[in-house]
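In the form predicted on its own, a lone chain appears below as structure tokens.
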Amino acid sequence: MKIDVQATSPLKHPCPALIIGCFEDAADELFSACDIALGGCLSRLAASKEFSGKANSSRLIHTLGKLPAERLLLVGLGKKAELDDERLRQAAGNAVQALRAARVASFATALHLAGKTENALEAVCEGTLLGSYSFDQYKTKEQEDRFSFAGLTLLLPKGLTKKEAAARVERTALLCQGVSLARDLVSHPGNVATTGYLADTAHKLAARHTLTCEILELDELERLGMNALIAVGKGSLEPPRLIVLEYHGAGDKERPVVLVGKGITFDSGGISIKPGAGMEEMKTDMAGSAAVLGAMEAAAGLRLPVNLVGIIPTAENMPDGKAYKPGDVLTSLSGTTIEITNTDAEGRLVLCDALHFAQRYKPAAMIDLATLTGACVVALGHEASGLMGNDQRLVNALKKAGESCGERVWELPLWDSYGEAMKSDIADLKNAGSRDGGSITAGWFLKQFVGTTRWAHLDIAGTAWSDKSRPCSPKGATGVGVRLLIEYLRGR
């Protein structure tokens, strides 16, 4: 979507539709001016409760020539005292979805003028771009009738120059490009988004932004001794790989932040095969890797002054005569031996080798993202990602970032007593315990491979995909993790 910035009064700007924000308990100057121009229409809508200004509500009305804008889209902001960036972000997403339903391709917004927060402009731009996303690459029918947005005009707030506003819009657009990349990757089917596809995506990303990219193929994984990663991919014709991307935005002496993303391009469960119903959604098991690639895209585009390393262990978990099986014992890269009790607990296996590998970069901090456990969905539903870690400052920083950007996280304990469930009778560890506390025991397992590195684990199993449309995230892949990571990195 093309975004333009105009220093024009909303009351004088001709456009197919103008978006304004409306409070539940107050009428601001713009609302009142539009009400007067429309002969009291807005007041009557409020009095009759046809539109009350409640959050996540909207109402599209035709101005019949009484305003330069052909239509006025009223978007509810809730109570004035409760307005914040997230409320504006959600309202912008809600607005753009209402315009999609009405097939209005070009529009202007004054929604940010209702917000007095410092980042109101960015919040509205972000919500609009995230809410306008769609993925229809595999639909071949009725292409001529398919709707797409043409352009958005942001009406300039007072006290901000056009150049300053355009720069802020550009930064927001770069962030949303990272989210869109992550959403696209998760949306692609497993026969397209293979381990090789992720590797090619990393190469193209590196070429766009002059990053360093290295792909460790099977022979190199064998030479290194990454047997846990190799084992997960043994049942597939698509070989496992380790993708390493490096972004240098700070001096050579600054230690990098390492991002590790689980890249299981399809998870059948292996020999411990999953039920057939809903298995098609297991193409999303590489959402952690998508988040890392999206974050690297955004960080490089924004030229953040940090050093970053993105590490993606990627494999396809399939049943086959060569597949690893329950009862096998693997020797991981760290030398720790692992008894396999469930081949469907494969994510922690590819991650344990990657986390140990990452220590060679002497990270200032290390964050992994993974659609790791169904237990996290049971615990937190689809509203928050699970968060665990060995450093409270890092955990707190991620919490703060999540609240700021709207990708909320919830901390779970990581006490040593949870490790009792992961002890094996014949090896150092086993890869799965009982169902009790399953997301925590999986996190505890990962902790054994990070050494003394400051580390946090994000279980995004419940937040990477949505079965229903939300204001800033249409049904499907959410791209969760990208905005959270960028907000955290900005905070550094």
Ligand code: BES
Given for the second form:
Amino acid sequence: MKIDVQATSPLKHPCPALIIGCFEDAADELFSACDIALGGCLSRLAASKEFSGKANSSRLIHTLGKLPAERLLLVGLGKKAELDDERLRQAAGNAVQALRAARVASFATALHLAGKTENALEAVCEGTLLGSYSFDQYKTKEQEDRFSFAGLTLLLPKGLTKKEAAARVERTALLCQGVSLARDLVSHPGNVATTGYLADTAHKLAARHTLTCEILELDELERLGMNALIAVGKGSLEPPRLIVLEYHGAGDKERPVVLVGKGITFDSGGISIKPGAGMEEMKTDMAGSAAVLGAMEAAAGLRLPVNLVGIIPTAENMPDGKAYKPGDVLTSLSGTTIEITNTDAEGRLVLCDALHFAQRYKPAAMIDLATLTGACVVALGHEASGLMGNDQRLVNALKKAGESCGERVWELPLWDSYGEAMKSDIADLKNAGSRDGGSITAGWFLKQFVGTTRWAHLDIAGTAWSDKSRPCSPKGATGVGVRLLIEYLRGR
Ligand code: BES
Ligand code: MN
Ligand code: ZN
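The form predicted in complex with the ligand, contrasted with the form predicted on its own above:
Starting with the chain above, the whole complex follows.
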């Protein structure tokens, strides 16, 4: 979608549709001016309770020549005192989804003019771009019905130069490009988004932004002894790989932030095979790796002043004569031995080798993202990602980032006593305990491989995919993690 900023007044701006914000309990200047121009139509809609300005509501009306805009999309902002950036983002996302439903391809927005916060323009731009996302690459029929947005005009707010506003819009678009990349990767089916596809994506990303990219292939993984990662990939014809991307945005002496993303391109469960119903959703088991790639894309595009390393252990978890199996004992890269009690607990295996490997970068902080446990979905549903870590400052910084960007996280405890469930009779650890506290025991397992590095783990099993449309995230892949990571990096 083409985006531009224009300095016209909303009352004088000709366009197919103009979006304006409406409060439940107050009429601002723009609302009143539109109401007068339309002969009291807006107050009548309010009086009859057809449109009351409640958050998450919208109403499209035709202006019949009474305003230069052909249509007005009224968007509820709720109570005036409660307005914040997240409310604005969601209103903008709802608005653009309403315009898609009405098939209005180009429009102007004045929503941010109702906002009083410093970042109102960014919030509205972000919500609009995120809400306008769609993925239809695999649809070949009904081409003529296909809809795509053509252009968005943001009307210039008071107190900002056009140049400054355009720069803010550009930064927001770069962030949203990272989110879109992550969503696309998760949306692609498992037969397309293979381990090789993730490696190609990383290569292309590196070429776009002059990052360094290294792919460790199977022979190299064997030489290093990444046997946990290798074991998970053994049942598949797609070889496992370790993808390493480096972005240098700060001085050579500055220690990097390392991002690690689970990249299981399809999780059948392996020999401990999953039930068939809903198994197709397991194409999303590489959402952690998608978040890392999306965050690298955005960080490099935005030229953030940090050093970043993105590490992606990727494999396909399949049953086969060569597959790893329950009872097997693996020697992981760190030397720690692991008894396999469930081949469906594969995420922690590919991550444990990646987390150990990551320590060679002497990270200032390390954050992993993984669709790790069904237990996390049971605990938090689809509203928040699970958060654990060994460093309260890092955990708190991620909580703060989540609060301000709208990607919610919720901390779970990681007490040592949870480790009892992961002790094996034959090896140092087993890879799966009982179902009780499943997200935490998985987190505890990962913790055994991070050494003294400041580390946090995000379980995104419940948040990477949404079965329902949300304001800033149409049904499907959410791209969760990208905005959270960028917000965290900006706050450092
Ligand atoms: N990829 C799954 C977790 C998952 C579940 C992600 C639902 C998204 C939605 C993971 O590899 C898995 O299978 N975990 C097992 C662990 C168990 C065997 C200890 C689980 O959660 O059941
Ligand atoms: Mn699994
Ligand atoms: Zn998995």
